[in-house]
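First comes one chain, alone, set out as structure tokens in the form predicted alone.
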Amino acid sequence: MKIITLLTDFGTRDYFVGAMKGVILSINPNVNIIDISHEIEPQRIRSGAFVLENSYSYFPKGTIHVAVIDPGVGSQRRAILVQTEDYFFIAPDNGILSFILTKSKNPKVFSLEDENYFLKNPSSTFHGRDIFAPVAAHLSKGVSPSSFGKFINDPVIIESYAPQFISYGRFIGRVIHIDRFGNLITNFKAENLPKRFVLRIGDFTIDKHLKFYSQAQTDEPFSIVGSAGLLEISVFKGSAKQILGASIDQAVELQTIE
């Protein structure tokens, strides 16, 4: 049985996710649909890319991953299918698959163009239902990736999101995702962290780096390396997002301590 995963910013209160699943099952009732998340902050492409990057490889080979965070829906942006050695990815061509395109060996990218595999009269506001879902379903039934459209070699790849060097011992990173607990996931990788450092975000300075959450006092901000191997800013029994007033893409300064 083929597996199709769904990752969107649609939430679950509206009909959007249910409609996508209905389309898929109408085309292939024998597919297994798995929700990765539908709670990506609206239109936050980098946040969606982070969640997908940290979940896709735990699925069996041959899984079809559908990612729809699509602020450009209805515009001239392309819809694409990416084939790697082990997986398939279907998404808008807006950079959400940048990590796949840069890390995979010889990925093949196809532009979704053949309307025979879309729903009739696609809406200009809901390509998740009318294009991405039916293409995923047809792909799960064995349709060749090249049947959906031509091969392309210029997919959108967003710029590197590595921390920027400012001056000796100082770097500026970013909050790339905020999880449901209010933890701020940054783009500082664990393997690149100095032995001692302080962080500054907004008006706050954070000088405690801990190994597990309960080492901190209640409502005390601290940093910790999370399960994705990235530095996080957390608050024990509280929300770093709320207490620090933080948001995705906010700057985080790291200062090395000699």
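What you are looking at is a predicted structure, and each value in this text was computed from that prediction instead of being measured. Here the rigid core means the biggest group of C-alpha atoms that line up within 1.5 Å when the two forms are laid on top of each other. Numbering follows the first chain given and starts at 1. First, how it differs from the form predicted in complex with a further copy of the same chain.
For Thr218, the Cα coordinates differ by 2 angstroms or more between these two forms after the core has been superposed.
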Second form
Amino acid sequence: MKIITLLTDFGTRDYFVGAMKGVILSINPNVNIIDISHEIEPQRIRSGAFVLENSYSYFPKGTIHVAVIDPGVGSQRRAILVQTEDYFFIAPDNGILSFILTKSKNPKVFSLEDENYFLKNPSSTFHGRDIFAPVAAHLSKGVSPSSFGKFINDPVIIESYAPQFISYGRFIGRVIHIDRFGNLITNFKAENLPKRFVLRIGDFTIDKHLKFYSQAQTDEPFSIVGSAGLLEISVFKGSAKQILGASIDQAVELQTIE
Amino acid sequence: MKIITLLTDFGTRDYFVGAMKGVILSINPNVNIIDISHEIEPQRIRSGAFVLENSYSYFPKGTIHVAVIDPGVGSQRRAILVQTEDYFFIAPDNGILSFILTKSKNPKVFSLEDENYFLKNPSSTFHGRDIFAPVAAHLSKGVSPSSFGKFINDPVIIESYAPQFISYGRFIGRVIHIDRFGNLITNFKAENLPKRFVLRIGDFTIDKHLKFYSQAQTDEPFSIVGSAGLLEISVFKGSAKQILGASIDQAVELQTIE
Amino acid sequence: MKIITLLTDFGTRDYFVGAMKGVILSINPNVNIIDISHEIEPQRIRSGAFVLENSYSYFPKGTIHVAVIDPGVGSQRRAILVQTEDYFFIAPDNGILSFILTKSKNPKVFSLEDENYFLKNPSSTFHGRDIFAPVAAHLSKGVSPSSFGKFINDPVIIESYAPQFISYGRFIGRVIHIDRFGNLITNFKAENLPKRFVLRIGDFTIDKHLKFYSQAQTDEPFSIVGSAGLLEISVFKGSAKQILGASIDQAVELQTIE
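Which structure goes with the form predicted in complex with a further copy of the same chain, now that we have seen the form predicted alone?
Okay, now the whole complex, with that chain kicking things off.
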């Protein structure tokens, strides 16, 4: 059974997700629909991209990933289908697939244009139901990617965050995501970390670096390499977000100790 | 594989939804359970009806829709099964299926009475698990609707909201739903809108009417026909609910401009 | 199709649940993954145990229940697989399966040790993805429980709450869970209740005991035997939690009336 995953900012209190699932199952009842998340903060493209980046590759080859964070719905922004060696991605062309497009070998990108694969009279406010869901369902039935529209070579790419070099041994990174536990995920990659370092965020200095959460015996903030391979700032049995008063995009300074 | 959808106000932090799914799968393991929503505001029958109304018809013919918003659980309120041309609906008889009953051709309504299709010793507080889930599962296995109880012709219907005529060209409608993005969905239908009009809600006057969200360049509130075919009041990249301080049932005045 | 259920405190706004589902489906695409809850309060083992206790037994025999509330992830805490007559359970060895271990006939407990069944290079912060999900998937494909590691006889058991006897006819219980509707679930079991009694919680005295919610005509708090077979304190169409200012673990006194 083909798998279609859904990643949206639609929440689960409205009819949005239910309608998408109904549309998919009406076109292909033999598909396994898997929710990745519907709780992306409304219209936060980068946040959706982060969640997709850290889940898509765990799925079986051939999985169709549908990602709808779509503040530009109804405007001239394109809708795209991306085919990589292992997966398909269907999304608005607003940068949410940047990492797929930059990290995959020879991704093929198609613009979604053939209205035969859309619901009739698509609305201008809900392409999740009217365009993305039916295209995913038709694709899962074996329609070839090039049937949906023409090949394009200029999909939108948003620049990825990388920590900035400030001076010898000093870098400024950022909080790129805050998870449910209040852990602050930074853009410092595990493989680039110096052996010894200290972090500064707001008024806090963090010089405790742990390997797993329960090593912490106190409620002092510490850093840890999390499951996304990035440096996180955490508090054991507490929320670093709350205790540090942190927010997304906040600066985090890393100072190497020699 | 038969589809059973679930729509409840049970939330997802308790055992309620898990127990319902377990009951269904124990009776019919070959059924595809699809969540429409479990985040309907507790005991808000109209809100559940709105979400169901805007999602049920996207599902394949033969889908069984289970809707449990049930403040009267345990009392003498009946439980019903409604069969329409294309779907089945299972719910408490409290008006949540009003639109199905009034809009479908010759819906057949059965009272759920045969305890052989319930869990043994049903509780008086959780019929979702003890009555609605097992009935849906038995129905999905081919038990005929009339086996569950007798045909009735007086199901509860709640009056639907329609805007009220006030004076020539003036109507009072209401906010009937607020979605996750803070959009205010009113009961003004797209097909009944005059060509030119102005809206008033609280202290706000809205004379900007757009076709899609990103046409808005500012944070000024505007109206738009949403994906439910109803007039919505929105703020681009913001929450109309917050900015207008709006709430469900609030009055919205529409004044025709000639 | 084998069923794997998931119960976690991971929430649904991160990549955690999506990654677990992807791992499971990559190992066994023919498995039906059912969410019990991902909204357990972070790191509250007892709360997760309560939700699991009230849902697991409704599932078909052979279901694999995965429960990951795991504050000790990465430390020396063991990971276990429990086999009972009817089900399998996979969880950290931190007491979340206490009721299964104490109530089942001859449960067999295995320590998860064979790294061939884990993802390669498991992280020290996310065993849900790296250990529990792949073990569940391999088990669903027919790998025998003893293949994952050695039999152990000392799993962690947390003492269960029972009301305390204070003096003749007086007992002190507690609020062990608060559900989405704000109902306070106590640890007084239905079968042990005296015929007549009065409850005290904070400044409130509750002497109204009902059979179903809508018997209440006012917003006065009342008690009721809920669907978990425990005494609950409720307010009709309101939140007992809010109105009584109650919290988890709060004392509830029961005084028998003769």
